[in-house]
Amino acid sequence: MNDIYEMMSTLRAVRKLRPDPIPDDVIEQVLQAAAWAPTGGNMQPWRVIVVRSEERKQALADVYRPAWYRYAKGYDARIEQLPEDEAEKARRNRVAGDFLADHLQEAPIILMFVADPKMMAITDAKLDRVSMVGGGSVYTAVQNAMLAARTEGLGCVLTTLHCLAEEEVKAALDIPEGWATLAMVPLGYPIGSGHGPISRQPASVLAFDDAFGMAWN
């Protein structure tokens, strides 16, 4: 069995996917992993739509493509401010992002995670800031699904740009009123190497000891 730490430390955003079909039992493993995720009050307020038809995948691609290219203009501007070694990596990510935008409809599966806010334990709803807690009852399932996909040799990436045209997405997938879209995850076998070592800040930077700002180790 693959080591969970290896899976977490090599879970790259894989945007170049082959159109080859994914066996049903593999998809079932991914969905079951999502179902095991913890949620506030154990309410499981989310559902996931396994998008497989050419028509509906194309509808999602038609929403995602222009949203990506609008976003990419700002991404390009940020690249120009980076040191050359970081800029080169960012340019490769941009190329991969373009590939996903141009070929999203060819992914064999697109997972669309949706949720009913009325079922969520949103304890920060009345605070004077953007609410964040509700998403915690969905993104646990998204992460579980992505780790399972990694374990099964599938490429995957978490995207949210579709939210910029949510009404079109809801119409395309027959999502009822009152439900929100939270994550779109294309799945497929990778083109090229796929997953591998990732670049993240270490725990010594992200973790504090006992109080905010107190260095951990």
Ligand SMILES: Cc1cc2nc3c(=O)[nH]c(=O)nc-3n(C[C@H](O)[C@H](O)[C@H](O)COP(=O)(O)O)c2cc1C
Given for the second form:
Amino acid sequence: MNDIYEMMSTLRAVRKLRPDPIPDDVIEQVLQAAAWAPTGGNMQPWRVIVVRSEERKQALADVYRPAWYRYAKGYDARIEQLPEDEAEKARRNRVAGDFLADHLQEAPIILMFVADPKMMAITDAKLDRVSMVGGGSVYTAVQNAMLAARTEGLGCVLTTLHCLAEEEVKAALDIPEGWATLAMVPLGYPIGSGHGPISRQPASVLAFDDAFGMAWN
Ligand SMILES: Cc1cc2nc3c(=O)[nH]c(=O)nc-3n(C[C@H](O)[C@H](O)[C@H](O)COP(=O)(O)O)c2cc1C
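Alternate state requested, the form predicted in complex with this ligand (shown: the form predicted on its own):
What follows is the whole complex; the chain from before opens it.
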């Protein structure tokens, strides 16, 4: 059943991917889904690079691997603070994360979403806090692509750790000056069960009734 709610509620992070090729028509579906996404002023300030060559995938893996292991050190410390059932899941994620970091170059495709901030009206750019609105004109496309990938039976995971060495990524993919990298999404058929049940806080926690902090339900 490809019901949209079924797809959303089983779109979990899949980090173990087979190297088998993805048919061109499937890739087209994923890219078309991304292109349907809404963006501020309909400017579509993003582009996606479908990285397929061995050299460029390897270059991305060379950036991602050390970034992951640096991040994972902090992650390990946090795992030990968790209750045992959550710690167990976090340890499995750590292992899957290591697998991705060690095998990223083997994914048949790596999508790199980039954007030009000059094409965005970033309404919170001048506020005295971290600006977040701009990402909204890119992550809609990323999520659409991931939902399409999941619908096509592909595994995928949104990653961002490559940003720790963005200049190297830009050099490897010929990304012009002024453009930013927002998401790197490896795509491939899953090793093992792939997408499946997710654990998320319920809407009753995340939603408020009429004003911040007012319980919903
Ligand atoms: C903005 C963002 C950045 C993320 N960056 C990474 C990343 O760099 N590496 C990674 O393995 N997962 C990354 N993830 C995946 C999340 O860790 C994952 O979606 C979350 O833990 C929920 O996991 P689940 O979907 O398996 O339940 C990122 C997700 C988001 C939304």
